[in-house]
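Next comes just one chain, in structure tokens: the form predicted alone.
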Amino acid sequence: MSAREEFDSWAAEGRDKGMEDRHWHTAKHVLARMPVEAGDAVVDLGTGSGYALRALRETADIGRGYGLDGAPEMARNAADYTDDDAVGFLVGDFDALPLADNSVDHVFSMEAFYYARDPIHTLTEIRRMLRPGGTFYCAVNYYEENEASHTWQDNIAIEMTRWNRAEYRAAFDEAGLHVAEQDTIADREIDIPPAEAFPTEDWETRAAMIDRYRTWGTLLTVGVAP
């Protein structure tokens, strides 16, 4: 199954809203760190339900938002959820981003970058789109240090890239993006039951659940275009 088919089926089942709810726990903290100003143009790669751009329109009054998704049903749902002429949704491939050189101020991606078939090339495409001083805020939960995420590949037919922190920094550097920040953001909204409740359906021990959500959470890597 292709990425398009996989995520079209997720959208048809309404799983895009479920992803929004889960991702928002840490995505809101990533968005709050972005140095967006009124009138800026922002791209959301792997936009899903489009929640990030709606949030930035409300909190930062961005001038234009472009939500890109490889799945037409995802993009269609996002457009249906969004009543704002300043935000548009595009169907496109991470390997050939459909925006002009030096045309956007910031790029955001939450839990999508690792689906890129050629992640180094995707980073060079992001660098191409960004204006000088523009930023890429890349947030992932699937990464090497987060051991609980290692089994995720078994549950999806799409090949995913699992880098560690150093590999993310090296890839950003290779693509011409200066790494200005790298941090982990804990998910403090997931309720973790007391020790006597374990094992649960999803977790053998409380310590493993704490490690996944509180210790590692979301890896954020921030790149800046020269």
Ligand SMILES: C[S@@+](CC[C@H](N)C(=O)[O-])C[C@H]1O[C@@H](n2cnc3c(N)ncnc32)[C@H](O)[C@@H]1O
The other form holds:
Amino acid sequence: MSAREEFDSWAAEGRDKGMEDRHWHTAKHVLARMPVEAGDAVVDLGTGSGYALRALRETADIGRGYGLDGAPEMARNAADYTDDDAVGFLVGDFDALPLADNSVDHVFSMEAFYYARDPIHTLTEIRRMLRPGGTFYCAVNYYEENEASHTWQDNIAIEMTRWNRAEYRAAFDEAGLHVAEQDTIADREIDIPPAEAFPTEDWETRAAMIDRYRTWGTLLTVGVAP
Ligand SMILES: C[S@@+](CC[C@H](N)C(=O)[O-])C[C@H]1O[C@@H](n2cnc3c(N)ncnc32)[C@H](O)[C@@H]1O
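Please move on to the form predicted together with the named molecule, as the form predicted alone is already shown.
Okay, now the whole complex, with that chain kicking things off.
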């Protein structure tokens, strides 16, 4: 199963916007931490609806945004959601990133990196594209310490890489990216119902829901190109 087969149908069903709404809770904090300057070139890997680049154009006046996605329907929707000529959407795979060496200031990715078939190779590709001092802000909700995320693989045919925090740091290091920061960002916006509402359709206990969103939330690993 390819990203195209899996995610084209998600885009056709409008799930790109649903992801945007949910992921924004923590993605906006990741975007706010990025050291972007006016005029910078930024790549969003697995861009989905393209919300990250639209936000960075508004908040940081980036000069150029490239949203890459393996699903053509996702890229088409993302292009439809903006009329900003400085933001473009490309169809491509994490295996071979279609930008020149040292051509990118910063790379962002939210809830997508773990779909890479060969994640170390993808990190090496990111390192190749980044100019010295450029950064990769890699945000994932699917990771080892976030136990509630473990079942997600059962619902998707693409193989997902479930690293822990230390494995993320080691992989960045192996690909030649210095780890400048690693953090977990809590989702404080998701509504957690009172104890008497549990079990719900999705959660057996309130404690499990708190663990998923407030304790673990999103894992952010930041790599810097030397
Ligand atoms: C869970 S969605 C996240 C989308 C968006 N970043 C967000 O936060 O809502 C993952 C995205 O990554 C894309 N994707 C998955 N595997 C990919 C691959 N190997 N190459 C390129 N894009 C891929 C999917 O098509 C999908 O749009």
